[in-house]
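Only one chain comes next, encoded as structure tokens, the form predicted alone.
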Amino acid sequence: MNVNLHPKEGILFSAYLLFFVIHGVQTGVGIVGLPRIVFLEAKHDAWISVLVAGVLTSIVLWFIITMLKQYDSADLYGIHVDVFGKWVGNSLSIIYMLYMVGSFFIIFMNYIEIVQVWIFPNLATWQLALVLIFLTVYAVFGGIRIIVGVAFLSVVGTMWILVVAFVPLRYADFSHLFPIMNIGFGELLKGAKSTTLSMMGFELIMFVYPYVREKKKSMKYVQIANMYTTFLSAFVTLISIVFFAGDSLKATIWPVLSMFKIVRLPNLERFEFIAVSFWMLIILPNMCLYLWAASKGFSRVLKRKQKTGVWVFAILAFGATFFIQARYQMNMVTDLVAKSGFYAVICYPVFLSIIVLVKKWWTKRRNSHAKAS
């Protein structure tokens, strides 16, 4: 396997679009339940935990981009082979592919659950799953530039939802935020860890990076995107804390959607129906990028056509929908992917980056000694 990819000039995209890619893939179904998940760990300081998670994510991104800069134009699959060799490297790549397929699966399954609870309670899971998967496959077949375009439209087309989020502030009780920082640092870190499902997605930079035209600007735009996602998530969490009375936030599964219920527009009594419908546009970049990255690995590791990989993973994900018959099963799968995501997204990239940096340093040192002798 070639370590460095050399994509054609025609499929490269500008570095500033990384802002839309990273923010688009970080913001998905996780954010609608984020305030409750973090509140269970960090109580009324949950919004601080989200900020801490953003800082940690920023540090991980620094490691990832620094690692990628050690190569001309490599993705994670190529780096695995360069660092660990063909067999071990490809084995690690297959494990990472499975994680990405799992992420792809829980994204659309959690969205389907939201649609069934809020709009169509009698809708069969497989019907909406089929629609979402075909939409994703169609976009992935268009290539990376089409996927980046989907991410751009997703971010721009849903920014108005942020304005609507200010409406619950009319009923806010800011006394719910006090006393600030009256929990231990351990609880804050637990709260930060619980944001994994909502913050993950930024790791896909390890697959998108070779297709960026001005690679030197990558660090700036991914950090800006992560900063924007962090403040958005912290803002939504803070609003949820001041809006819900007492511990009622603990009992509200999707607090963001529940807050939308108070929004009233002329001739539209159930605004949350609009929000849920638009959320499909928000999750689409997530699904596209995870399926594209996994199928790219299918092509590079198994030496098969990428389109074949797209269909294989899409069919596997669709088949898995028939095994989820109850909410507790969906919760188990989501928790499993979230826990594995913590290691795949936070721990492993930092570990791999350190190995790459040490190896590059050792190689340069050895070469300089060889020239001197």
Given for the second form:
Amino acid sequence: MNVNLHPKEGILFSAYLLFFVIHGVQTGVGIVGLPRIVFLEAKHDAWISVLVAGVLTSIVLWFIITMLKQYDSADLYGIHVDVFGKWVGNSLSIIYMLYMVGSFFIIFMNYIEIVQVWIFPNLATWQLALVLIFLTVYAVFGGIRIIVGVAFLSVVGTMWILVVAFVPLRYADFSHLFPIMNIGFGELLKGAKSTTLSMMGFELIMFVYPYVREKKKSMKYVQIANMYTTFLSAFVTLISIVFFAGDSLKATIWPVLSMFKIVRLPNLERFEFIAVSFWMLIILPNMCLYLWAASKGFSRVLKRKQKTGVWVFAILAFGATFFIQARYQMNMVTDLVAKSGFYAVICYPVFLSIIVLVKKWWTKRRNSHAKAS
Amino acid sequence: MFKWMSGKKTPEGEKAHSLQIDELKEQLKKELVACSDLMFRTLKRNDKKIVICFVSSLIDKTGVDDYILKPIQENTQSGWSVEELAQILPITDLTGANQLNEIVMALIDGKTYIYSEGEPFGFLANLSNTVERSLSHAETESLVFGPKIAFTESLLGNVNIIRNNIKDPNLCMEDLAIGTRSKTSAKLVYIKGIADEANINTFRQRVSQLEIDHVQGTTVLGQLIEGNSWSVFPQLMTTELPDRITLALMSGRVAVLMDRSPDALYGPTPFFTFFESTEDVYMRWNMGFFLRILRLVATFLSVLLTPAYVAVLTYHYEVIPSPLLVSLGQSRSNVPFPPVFEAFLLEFVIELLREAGARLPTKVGQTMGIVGGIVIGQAAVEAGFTSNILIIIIALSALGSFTTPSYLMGTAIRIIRFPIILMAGFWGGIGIMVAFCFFIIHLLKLDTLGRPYLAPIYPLNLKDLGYSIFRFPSQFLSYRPVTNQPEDKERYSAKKAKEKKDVDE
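Provide the structure of the form predicted together with the partner chain, given the form predicted alone shown above.
Zooming out: every chain and molecule, the one shown earlier first.
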């Protein structure tokens, strides 16, 4: 397998689109429940926790991009082979692929759960899953340019929801925020760790990187995207804290949707119905990108057609929907993916990039020694 | 498959016709199978014979009398050799020919063949007379403002209009023949130095590589050469307005004109081009801006209003505030059907009205308005078939779809409403979103002449938004639309335009 990937000039996309890709894939189902999850750990300083998490992910992103810059145009699958050799590298790639299929799975399963709770209690899981998977497969077959387009339109097309998020501020009680920073540093970090589910997604830069036209600019746009996501998450968390009383926030599983309930227009009430429907557009790029990245691995590692990979993973994910019957199972799987996500997204890339950097430094030193002698 | 059984010989390639006039007649009669209007006029003088062959239905008879027969008969002192004939015939379009195939094709084309016995070749004279309608107002793309002239079925006339619109020596017209059997003549039109070579090549290649017996016109040609023929969205645009083609050519697009077709095909035309009207350009910019936004909003509503009604009334009545819900409930209280069925019924009626209106002669057309407006609208509500509110919504969305300047796109928009209504009936808002996501992906996947279909939006091109979705005042449009990749990028010098005069200068 080639370490570097050289796609045709025509399918490369401009670096600024990375902003939409990374931001689009970071915001998904996670952000709906984010305020409560962080609040459970970090109490009223949850929003600071989110900011801390943003700083941490930004550091991780720096590591990832620096690692990618060591290569000409490589993705994670190539780097694995380069660093660990064929067998170990490919095995690690397959594990990573499984993690991504897992993410793909929990994204649409969580969305379906939201739909079932808020709109259609009797909707069969597999029906909506089938439609969502079909949409994803249809998009993924179009290739990375279409997927980036979906991410772009999704971010642009759902920006107006942010305006709606200001409405709950009318009922805000800012005294909920005080006293600021009286929570232990440990709790703050714990809260930051619990944001993984809504922060993860940026690891996909390791797969789309070869398709960026101006690779030098990618660091800038990826960092901006991460910053924007962080501020958005922190903003949403802040609003939830000032809007809900502490105990009720603990009991509200999807505080963001619950806040939308109070939005009221002259010809429209119960805004959360529209928000839940619209959330499909938000999760669509996530599903597409995860399925695309996993199926890319299928073609890179197993040397099969990528289309086969798309079908295999789509059918796998669809089959898995039948095993999840109850809320607690869904919770378990989500937690599992979130936990493994913490290692796959935060720890592992840093570890890998350190190895890559050391390796580069080592070969450089050896070469210069060889020249000198 | 059974060619060898029919016993027909394949036509031989290059073959000069017989030098004997009688044999020549026989040859022509054989080639032009059962052509009863093939006529010969033979003149004799001093043992020398001259024959004039033509298809009588295609030529201008007085022209043949005045410009061929008369000079030959009157110039008694000159002989009938090729050189002498060329001197005495007062015809501009006169070419020598002696290949049988060429002559046959020319006769079908409406030319006249003059042959003097024993000479090595004869003359093809163009005295054809094609039946044409005169120039008239644009019918399908009607305008309030701006030039009213429209293309006709005559290729020559259409080329004339375009050449008169753009008096640029770089305006190129390449000849193309479309259809392996019908060989309709067509022209690839572009401005060299503005249009992108890649666009020209794609267009030329797709048209010339077409292997089909006959193409019924530019609209069909567009369907044959576009990227995705499964899609409901047209990917190349046809128009009957010469000024629209002029604008397109000047912004670096490429057009194809076809004989016998009153529309010109042009591309690349991204999605939003179909919502542009030339009127936006002729109007003051702020009016054009407003109209363009109005049209886009109308289209959006046209697609979404009825499905939203179905979704809300079937599943999410919590969304409607209670005062509105009361009036909705009252108006629906007599209706025994579920909202999907109700909506489908009424949409169907509207489509029927539209289709019947389009098929009927204009004199009867007025009756349609009365039938549609009063009988169906009023009676359907009173009979308890539909609710008043749905009638308003359906009327709005029908109106919205008619604001689209392109008839094809308007039809596409009316058609995609039906699956969305169906999805709304299944899953309410979620269903609408599923359909919406599907169309987004679908539009992203389409291309027009190999260029992205959603062009100035994705890939985002902020500069071109002023051309497509909005309409900026012309001082901001010093460049040609980047999406067409024009070679000459500037329309006028932006620097010069920005120079400002001092007070009292």
